[in-house]
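What follows is one chain in structure tokens, specifically the form predicted alone.
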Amino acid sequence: MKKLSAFLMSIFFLIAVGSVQAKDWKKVRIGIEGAYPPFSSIGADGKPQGFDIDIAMALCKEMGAECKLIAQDWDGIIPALLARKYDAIIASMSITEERKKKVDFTEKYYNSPAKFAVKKGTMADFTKEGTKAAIKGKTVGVQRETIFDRFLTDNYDKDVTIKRYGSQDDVYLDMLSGRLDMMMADSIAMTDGFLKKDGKDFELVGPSYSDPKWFGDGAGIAIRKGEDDLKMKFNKAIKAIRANGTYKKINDKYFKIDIY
């Protein structure tokens, strides 16, 4: 009888735990970076703004969820997700095999290639092929712990001096000050952010880089492993806003092309 009682108690415990763990996801906390214009930045009013922010709000509306945005430095953005500081990351995070070892991803919500940027007229010999000889000895800035950092480390580490920064804004500042010869980042972020504002004396050079080995399969929403119900809700919402015109409206607010 005692064994039977213990068995029944264990069954009730498992059912109770399952009930506690089951979520309706009416409230979702979303991690953002807030330092990656035009995708994510903090406005003069102190509120987050940008493509990622508008997409996050549109997805939450489609899901019927109340969403709270939580800013987090890029270096700690995945650890904070795993520590349950928030439930998902919407921060232009590329879907890579390395990251998929730690977190799950939704389907992509946009995709754009990487490029180098330099001061106008300083790298005329850096052709579309992007030869290593053309940039040998240069100092290249990059945001650390990004796909661009990984690409530079794997392909150019012996040829250039790589300077790593905590945010993309910090890369831009040193580029403007002349401390860098080049920088590497997302081509859309540079074209519709940096080059349009402070970086009018700079230009993109060389080839576009999009090899999935380093750059993944587009930007997706990162979610903790095992939370398939939340991933399913986001995937369904991504498809819905693509179909009903909401995505295009947000896209056209920031970009001249469809970045999907």
Given for the second form:
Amino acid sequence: MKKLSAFLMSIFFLIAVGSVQAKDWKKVRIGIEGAYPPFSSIGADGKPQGFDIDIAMALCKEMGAECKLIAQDWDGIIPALLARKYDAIIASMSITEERKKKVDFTEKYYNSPAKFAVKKGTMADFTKEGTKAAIKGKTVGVQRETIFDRFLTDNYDKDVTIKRYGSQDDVYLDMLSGRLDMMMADSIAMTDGFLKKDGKDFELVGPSYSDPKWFGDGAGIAIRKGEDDLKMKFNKAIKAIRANGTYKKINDKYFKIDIY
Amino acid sequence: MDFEIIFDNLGLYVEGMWLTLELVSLSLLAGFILAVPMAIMRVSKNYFIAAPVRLFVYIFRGTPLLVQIYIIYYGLGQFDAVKDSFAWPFFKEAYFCCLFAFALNTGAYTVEILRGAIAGTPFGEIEAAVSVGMSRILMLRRIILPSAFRRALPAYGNEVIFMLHGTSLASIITLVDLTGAARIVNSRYYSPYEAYLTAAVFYMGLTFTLVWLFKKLEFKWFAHLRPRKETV
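Mind giving me the form predicted in complex with the partner chain, seeing as the form predicted alone was just shown?
Shown next: the complete complex, the earlier chain at its head.
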């Protein structure tokens, strides 16, 4: 019995030491969403593609790490990181105070403002101050628990009907079917992922929203707390691909303007 | 376990529970009303009466409820013909789409449950009905259906519980039922354990209430099968 417990103790000890030991991060598993074009989507060949994916691959190459991409629905994307299903999230996740309570973020890797979109000609342009009057009584679609959901819920919950979807693609579907009067999302994601494709009858309207209280400081890579070495590696890699032109190459593949 | 998350959002869960109950009771009611005449058609010896029901049951039992919901909610909304039709004000609402899918789905299963029960009617009961000169309609109303409902009860109880759990799919098309509430709490606090466990406890409470109700019903409807109490 004593021997057995000593044996078990030593196993526990080994496990404990193993998890404390710094990893060399030769292999990094990255969580992606895959339903947020043009940043992240699943291509016709079944493989993930988009700006997030290309950035992830470039960063991995820069860090000299072997990367594995794991697709995960938005709803569970942070819980799955905390449950160690992967080591980092590269999914256009905005760096907000709320999320910083649960996870750490690298520096931003892009930043773009939020906007509303509506069917062409159904709404006159409005200013930031005029938002409340302009959107009153409308049905607005957002992806559940994104910065856009938070912004609308905190500010206009009484004025509009908010419909929350599991993915941005589902929001687009209901814009097309006419169930939604308007939607709020990232301006670039909407322009390149919707307006230029299926949503040719739709347009952006109103001002750009970028209040840091809700919209954070741009999109960063989320990492479990306490894994500072991985965070530093990512930060170094972001700087490196900005400097050596890799970022620009990826950026230009998708966008006309520099979205950093 | 962070109980604060659960208590802070109890209101959301209770609201979700009401929507769940609403969806499950309305769809069961509609499904049952659809199923009774269809079950009678289904046992008909006439091929042209039975075949359409067989096709309906085949389609709705042959595909997952989730796929049916996606087709009805996102699929139909894609066609201009549907969007311009009189039915669009209904199909525009996620609530109606859910009810529509649930009712047809549970209807299909209920048809089969009732068909089995009708087919299992003891021959003696029909013989007795014929011998007293009952018409077919009267026989259906007084003998076959009541007898079949009784036999179908345990299986139908199962279907009701399946349907209760099936309504959790409403949350994927923006409705905030019990599961929808859990999804919101999960994504707000990033704590799936607390969020879904609370929903699970609610579902269990509802299920046990249903089980209890059906036990009561069975006790009443199978009174004639209970062992007689000893008389002194």
